[in-house]
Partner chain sequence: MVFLERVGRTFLTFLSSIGSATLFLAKSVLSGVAPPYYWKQIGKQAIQMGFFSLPVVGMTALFTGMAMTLQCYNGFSKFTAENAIPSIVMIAMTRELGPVLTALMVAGRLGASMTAEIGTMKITEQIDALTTLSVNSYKYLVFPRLLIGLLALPFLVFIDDVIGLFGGYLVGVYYLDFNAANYIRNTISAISIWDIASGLIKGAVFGFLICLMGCYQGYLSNRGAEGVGKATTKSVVSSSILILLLDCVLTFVLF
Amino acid sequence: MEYVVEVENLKKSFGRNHVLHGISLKIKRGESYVVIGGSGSGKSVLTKCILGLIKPTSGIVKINGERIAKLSQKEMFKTLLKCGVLYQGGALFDSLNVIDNISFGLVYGYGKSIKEAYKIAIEKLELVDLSEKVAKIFPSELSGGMQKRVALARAIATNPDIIFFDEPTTGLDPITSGIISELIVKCIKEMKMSALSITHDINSLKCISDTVGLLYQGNIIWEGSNQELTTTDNPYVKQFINGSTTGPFTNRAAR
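Please output the structure of this chain alone, in the form predicted on its own.
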């Protein structure tokens, strides 16, 4: 079986603060894997370790079979070119219009001509249900939902093997959140990408996930399919999914 991402016994500490205690997970090609967990559980640290933005204390991370720690800076750059990222706040460049934002990685990462990059950018805009009419508009002129769509178009512009979503629906109303989640599923399926997402949005989780991992106190304590979310007897999953104030997350004896 072909895996796009492989993580084995990943640990990360910041001094005496032990954040990740031995994470292991695998993401198949075309699979959408979603990590859930409470605030401060290490979700963002896990993603940054996989992307090579943070050096793990120990453990193994592979992207497309390449062990990240063994790569030279040039090889790492090539590997990361096959990764797309949709940041929590969108992280669009305020000084660039929509078309230049989407084209940025194509021009400066892949060396595409402006003309060629613009053509691809328009195609990606259409994929996220935006028209060419917004191409010359600046991010500050867009609604939050439209900014997310543009950020998604930029993340998929280079046709990545895997895309990372960091709280993709944060700050959006329930309807817009649902639209963005459906667009994410559409892009993953049509482009045959793998995805690793972090989210607190339960509705989005149920929409975009194939596989779910629950991160608690630096460990993935439960992993299962989208369907198993609502059938599992795991008390941690049940409390998290239902948003209950009582359960192992809030029970001091369980900490």
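With the form predicted on its own already on screen, would you show the form predicted in complex with its partner chain?
One chain, no partners, no other molecules: that is all that follows.
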């Protein structure tokens, strides 16, 4: 079986703050893996370690079978070109307007002409349910939910092999949230992309996931399929899905 992402015994500490204690996970081609876990449990750090944006303390990370830490800079950028990333805060370039943001990877990464890139960018804009009217607007003038959708359009503009979604539906109304979840499913099913997503949105989770991993105190303490999510007896998963305040989760008590 071919894996697009392989993580082995990944550890990351910031000084005395030990965030990840030895994570192992594998994502098959075409699979949608979703990481869930409490706020501050290290989900965003995990994604950034996989992408090589944060240097792990120890452990092995492979993307498309290649160890990203061992690659030359040129090869690293080539590998990253196959990855689309939606950042938790959007991370849109505020000096560029919406359409330049979306076409950035096409122009700078793939060297496409502006005209060609704009054409693709407009298509992606429609895909995330935004009209062409916002194309010339700057990110700071958009609402939070619109920024999220533009960021999503930018992440999928280059038709990457693997997409990383850090909370794609947070801050969206339920309907847009549903549209985005469907869009993610479409990317995976029709465009044959693989995905590593992070979400707190249970509806979206049930819609987009093939496999789910629960991150708790620096470890993936439970991993299972979409169906197992509702049938499992695991008390942690149950509490997380139901959002009950009583249960084994102690991260609030620990603070």
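By rigid core we mean the largest C-alpha set that fits within 1.5 Å across both forms. Owing to the predicted nature of the structure, the values given are computational and were not obtained by experimental measurement. Numbering follows the first chain given and starts at 1.
Structural comment: of the residues Val212, Cys83, Thr199, Ile23, the hinge joining the rigid parts that turn between these two forms is found at Cys83. When the larger part is held fixed by C-alpha superposition, the smaller rigid part is turned by 15 degrees between these two forms. Fit the two forms on the rigid core and the C-alpha of Ala151 turns out 3.1 Å off between these two forms.
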